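Just the one chain here, laid out as structure tokens, in the form predicted alone.
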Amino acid sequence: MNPAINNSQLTTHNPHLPNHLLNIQNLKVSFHIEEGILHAVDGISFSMKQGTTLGLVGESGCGKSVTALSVMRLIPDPPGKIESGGILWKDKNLLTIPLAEMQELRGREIAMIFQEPMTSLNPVFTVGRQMEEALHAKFPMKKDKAKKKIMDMLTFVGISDPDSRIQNYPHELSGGMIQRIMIAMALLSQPDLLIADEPTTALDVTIQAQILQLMKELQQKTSMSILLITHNMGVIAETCDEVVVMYAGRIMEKSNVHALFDNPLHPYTFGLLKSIPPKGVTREKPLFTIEGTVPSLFHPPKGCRFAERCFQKKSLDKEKQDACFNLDPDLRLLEGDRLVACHFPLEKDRMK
């Protein structure tokens, strides 16, 4: 039986090696609001290697975007507060460095594409002016040199006739075009890490595929790392090297993408994969559903946060069910470098 890994031990298991650009350790983030204290992220730990894509996946409200905003130190305070933990970036803890140093690092070394591309640009300024301001904020240079860099970057992300596009206002462009421009703005400083928070939300399927392919091509050319936040398992399968599955503020499973899809270890991961619509779905063959609702993050359960919704509980005896409902499972190391927070991980070939 493999020993459980608690948060302090996880740091030893995942050391901050030279090729680990980002290392999040026991991160806890809460929001203090009228209803009480909402534990949005509750003790998560994971690391990212240079030049890879890590997918952060889970239902809405599980803590994905809060994790990304914590890396950028953009959690609104109040009501938000990073309660504890560390976010190691190369040789720095992003949570303890001076704010001025963090502001200098944003955009230069770590860039982020936010949700809702249609609201990411200022509607009263042209695209070119906004890109120029973003560039000058980090790399002051002469106007003609800045324009050439902007034009080159727009061409780099696949925008035709960039000289005309920089004169457009955001409302004159499509969602896919704006998303390409946001990627171009993020890449102006050639960051080591690109955080993409639901980069294909509200885009049609064809444009989604183009944006994801663009990100893969840019990664191959620049060797940057990508932290991809999504609830779409299909996107994860197409783009990621590793996957972190989150649920109710916790990590349920961490695995390389192929092993996760072939053999999910956590019942929640299994449910997410089974919920993907297969070809030929009919009324006689309905979609798999995860019954129940997400537990309150104001008062999280003391045991496994997925226990109430877990389909596996029906096949467990009372002693095992008591463990699920009363003992909070730590991440355990299974099958090489795979991690799972489950007292009774699923058996192999369950997906078959």
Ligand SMILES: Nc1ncnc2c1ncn2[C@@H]1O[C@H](COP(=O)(O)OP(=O)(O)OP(=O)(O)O)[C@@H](O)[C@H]1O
Given for the second form:
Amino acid sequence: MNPAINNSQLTTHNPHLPNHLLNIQNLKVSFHIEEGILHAVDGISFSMKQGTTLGLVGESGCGKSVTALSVMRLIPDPPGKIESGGILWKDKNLLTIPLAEMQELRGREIAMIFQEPMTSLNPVFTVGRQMEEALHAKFPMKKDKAKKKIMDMLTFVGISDPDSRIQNYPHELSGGMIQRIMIAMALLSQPDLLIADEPTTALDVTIQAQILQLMKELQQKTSMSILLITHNMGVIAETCDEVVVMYAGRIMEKSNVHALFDNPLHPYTFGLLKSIPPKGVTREKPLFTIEGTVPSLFHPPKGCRFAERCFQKKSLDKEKQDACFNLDPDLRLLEGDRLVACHFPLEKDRMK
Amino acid sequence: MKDALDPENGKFILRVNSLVKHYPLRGGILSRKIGYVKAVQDVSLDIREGETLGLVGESGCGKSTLARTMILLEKPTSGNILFEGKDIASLSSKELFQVRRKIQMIFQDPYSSLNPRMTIGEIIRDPLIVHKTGSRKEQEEKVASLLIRVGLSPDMMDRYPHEFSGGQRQRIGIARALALDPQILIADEPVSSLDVSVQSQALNLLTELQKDMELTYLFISHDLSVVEYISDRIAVMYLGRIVEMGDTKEIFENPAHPYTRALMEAVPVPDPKRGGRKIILKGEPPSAIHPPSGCAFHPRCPFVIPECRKQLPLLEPFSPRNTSSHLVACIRK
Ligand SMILES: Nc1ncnc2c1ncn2[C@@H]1O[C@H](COP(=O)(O)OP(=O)(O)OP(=O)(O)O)[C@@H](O)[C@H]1O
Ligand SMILES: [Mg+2]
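For the form predicted in complex with the ligand instead of the form predicted alone, what are the coordinates?
Below is the entire complex, every chain and molecule, led by the chain shown above.
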């Protein structure tokens, strides 16, 4: 079992890091609904380096989309409310700049692809018209110039025959095609940051591979940063430089992708990785499971939010278990550049 | 009629021969028939007693239609379906009703497949009422034991679906499917909407149930790692046809069809050390209204030769060595 943590390994996380493009600090977002106050995101901090891909992963409902929507300042208010925190972008705080400035910035500097692509296009207008309007709103230009820009971008994202595609209505196109169009639309303005919320979850694996490849190519060409939301650990492994693991409105762990898969520090991360059917294993061998279900976000537990389901606690003595259930673990620095919110992080080589 | 005991393959429980399902496509103001969606085209396969047959392929390739037609939730356009050696496509509706209880289905979406206005107890008991099985008391006892069987508690009986998590709702769906003691369970993407941590619980449960209740599974999924884990054999479908079929281990070690290979190659691997992909399939599956000539995969196939456009490949043994177990439909194999 893990020995008491060496004090010299711990330092407070300094969020004011150079060349960090996006810096989220102690963000709290809640929804005031009939059943009570739902604490969707409950004090998270992380930052993102320019030109990299950061993956945001975690169970359904853990607050991934709410985090992304907060960056765009698109949380519906009411019932949503950003309770506190800051979102530093370049030298601005996105939560306090005037709304007009935020609207100006949206699409130009930060663009987002939404979880349900079909619902983000208007069914009664052709794809071409919607792209033109989106482009025109940000960069007024002559019609034929705009059209050429759109055509080039559609070709770039792998749409063959763009001339006829732009005359289509959204329902006439496949999911893969729509997703390409959404990416093309987001890229028209060459944003510095692309937020992609589950961009491939609804797609088939062969189309998913194409889209992920496309995003990687784009990044190489433009040094755009990508915030990629997914719950697929395979997608994370193949596309991300860094990973933030969320659980019940909190960050459990942040790490570079290699260290995360080799040596997860948080038992929740370990559980996520272990639950995937391993290659070559058959059903003779039961899969690893994380027992139980996620805690209520109306009344989150006071200690570690994962403690109830944590497999590790069984091997801890009573005193340590009390700590898990009663003391809220801070996100702290470990192994140089990794962050973990666990009183008793896992030792190396647990994945073997 | 053939004997249910096929010496080569062991005992099969469900067999389809040359199954075809076309949906008429209507259009224009008079909504005239303007063509057909060729959802299932000439599929022959058998499901052996006690096995799990995995059915994989991309969305729209006909997996669900094949399953639904196999159990006559859809009327086949042609072909026959043998359940325990009897052709069920020609049964009267009364006889079919009796067969149905032996073949049950669980669905992808644990949210929409449960009636929100019925309690959990009513939902699970419903098939027992429809099939007039047991007294009220016996039915209630059955419901309680089923809830325990799927890892829930009998005191949840009076609660409603919205009070449960996705994983719990999937268990409720499984309990309902087991109410009539079926022999075959058709699971259509049963774990696709679940988070990985809940998915592994559901897969373990399905495996346990299969062992304890001697169930046969047809497991439909687009997730190859799940199918590899759960299945004894795999059938790969592309545009309404089976393009490859065989033992799971054999298919994963020696995939013979270029589509199967591309599909495996496309699955994101949870290992950041693994290098880039070899084959990225271009384009998207073509329409099932106007399938390409010859091999339907030829427009996307990296190994296409002119012959592929002309000739429809038959599903044949991959190599002369293993005559029956590994089948593939590709002239370039
Ligand atoms: N508009 C809203 N009104 C009320 N509650 C909301 C709203 N949007 C989100 N929530 C709640 O906030 C919590 C976090 O939701 P969020 O959409 O961020 O989850 P997620 O991590 O993106 O999940 P998924 O993987 O399912 O997309 C959930 O409990 C959700 O029900
Ligand atoms: Mg989301």
